[in-house]
Amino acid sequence: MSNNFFKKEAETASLDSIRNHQLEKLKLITNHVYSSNAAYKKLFDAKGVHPKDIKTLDDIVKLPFTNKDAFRESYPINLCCVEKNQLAEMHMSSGSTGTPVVMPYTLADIGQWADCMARCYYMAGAEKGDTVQITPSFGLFNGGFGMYHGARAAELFIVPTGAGNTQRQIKLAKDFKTKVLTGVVSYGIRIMEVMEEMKEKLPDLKIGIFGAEIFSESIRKKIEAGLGIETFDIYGMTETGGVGTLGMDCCARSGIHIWEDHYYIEVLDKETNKPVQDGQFGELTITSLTRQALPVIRFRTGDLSKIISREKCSCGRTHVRIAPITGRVDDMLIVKGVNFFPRQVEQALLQIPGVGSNYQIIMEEIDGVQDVRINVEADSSVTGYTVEKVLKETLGFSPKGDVFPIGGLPRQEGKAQRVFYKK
């Protein structure tokens, strides 16, 4: 187990020290957004709350919620809390479902991002001078730059490949003795497949840091076995400042550490908006405590998780641990009166020997009735009957679908699309 720390004092601070720090920062950040941005002030006023009303951490429930709609309605940067001449960089979501979410950064914000990401690298076992290969794209999407900023802070040797050209990725990893590979989860699978086709091995590769997609235990085991590495589930989103800002799991495999000196989390019941008990699933809600340009206040992430532990981890870190993201509030699918999440389908399929990692969940509307078709790749030993039987045991009904040979379904070099809608 890695005992590497990027900032040991912060990562192993006592609970009392963390809570005192959070309260101090919460008071500062609420005053900052209220006094700096008219849209935020309007939200506070509508809720009947003023920054001076925040006297304890429990008072956070007095603050208004924000969500993606608030970002989209304020496009491009009307929620920004600093002057334009203080901005150094920006990134944004893909905007595939409408107006994109834009995150502006001051230099201090980039430093905060780099600090959080560097902690993740060290927590995974990286050391100064290790080669890190960054496969997320360098552009408006935050993945490549986030990995880059953190690697610079951690003093790693960077191979900034960006996305695509998988054969070249493998050659560069071999030539430059890449130890740490970063990317989206599905691209880890793609690299595995191409390595097998090329009959290549990467003996120096030891660590995989993957994010941006649901990372099931089945997929984790598949990637680890295929690449011979230890994998880590990294967490962060555009609204919190990018990849790695929220945290990552450690070698103990006992949950994702959230960097509590930078973020305050709540796990809420979606219907009542009240906190659930530790150990119960709910919607993860984030307040950023140290960001300048666009801090989020009680941001409804839509991600489903639960608090696993607030106790000190065996890795030595004291920051709260949450369960890996099981899905999103709005990802739930309903077919024939049954509620299920794409993650459940993946976990069921990967229990079947011979089934590949690529699959499609196609939601169909036939005569106004919602139905689902699940297509999967598998070798010749797997029958449609076997797939249907396993899915029925998991989902409670028998979906339609077909079994394709390995490589028979479309692939994406970046973030995989699993759910499709057809009318």
Ligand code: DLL
The other form holds:
Amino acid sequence: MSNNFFKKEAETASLDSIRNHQLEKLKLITNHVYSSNAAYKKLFDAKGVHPKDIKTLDDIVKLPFTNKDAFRESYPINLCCVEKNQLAEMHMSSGSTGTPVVMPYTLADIGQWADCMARCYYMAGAEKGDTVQITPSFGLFNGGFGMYHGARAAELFIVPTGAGNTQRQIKLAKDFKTKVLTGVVSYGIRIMEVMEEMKEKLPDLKIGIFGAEIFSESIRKKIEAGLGIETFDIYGMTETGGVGTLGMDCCARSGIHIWEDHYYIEVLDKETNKPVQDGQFGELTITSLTRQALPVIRFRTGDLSKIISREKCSCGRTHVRIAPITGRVDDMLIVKGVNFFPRQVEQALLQIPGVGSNYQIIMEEIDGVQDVRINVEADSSVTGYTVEKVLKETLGFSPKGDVFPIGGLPRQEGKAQRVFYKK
Ligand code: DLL
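Based on the form predicted on its own presented above, generate the structure block for the form predicted together with the named molecule.
Everything in the complex follows now, all chains and molecules, and the chain you saw is the first one.
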């Protein structure tokens, strides 16, 4: 697989020059948010810090944290740091609580997004004129438009299908010789399943760029084998400016490169709020260095990962690499005194031959005690007994549950919901 660069100088800069650049941008961005937004000024003042206190990168710890609540409390755009007539676009995510998080963009912010996303396309091996099929929805969700802005910058041929109508997606991919398929992870699986049903092959398809959901190694292997492609794990979120803003893994497949010229990353211990050592898991905390309309300062993402390496990668890039996201600080489930993560359930289920990729973890309270039911999709060779046995080995207790035929459980458009709370 080729390894192209979109901005080679930025992507391969020396560590010293990255740090100098980050410090210069950190000073500018703290000044910008402090002087242009009253809510930001209040946060700084409450912490007793002024932008002029930022003299080295380590001084970042003096700055206040932001989180999803800060966004929600400032709905619609009270954290915005530019005049409304400077805005060009907005995106929004509702999350599980339903209270929206809004991200406004200036034209320069769209350019910054396109730059990050175009780097991801090139890093995956896309080249000018290649067909890219964009399957996330075009709307408030940032996935569709972000992949579109980046594909324009990378001069790809865009097939903007948006979400849904999987049979038509497959037909268009065949007719327009799609080389790069983009989407949320669970939609990659859906396309694979429908292709099998249709007995269709896509010989031109080479690259899959997937994200927005945990991308476990087992799911990756399944998609790669099923579609005959190489996959890439793309990372980003509404608050940092959308898909691809944070980075993606490269063909060396040794961690997600974070675009450090645009973002400063910290990995923090959730309890002490102090940085953990490289190699240890913690909460990713992000500061946007180059955005105008709404840069985030020390944004607590809630995502768990760790620094894998700060060394130059074999792909030539020098930007820090993190492990794939393993979960959210708040998605740990506790049943019968056992702590576990949805990802562990997924890994256990995928070991069983014949079990499909769609499943439900239903948390329910029975007589005041938290219980869990795990429903899976599987072919007729799989019995409830086998599923229960494997889950017991993983979780240490036997959850109840049912085995449905493949396609028997409901699917959502967009990100798959795995955990349901039943009252
Ligand atoms: O999900 C952006 C995106 C769209 C990324 C399409 C990749 C592909 P939000 O809806 O704001 O934005 O959700 C952001 O999704 O905090 C993570 O918890 C999760 N997430 C995003 N990418 C990954 C990934 C988009 N590669 C939230 N692996 C983040 C695991 C991911 N989780």
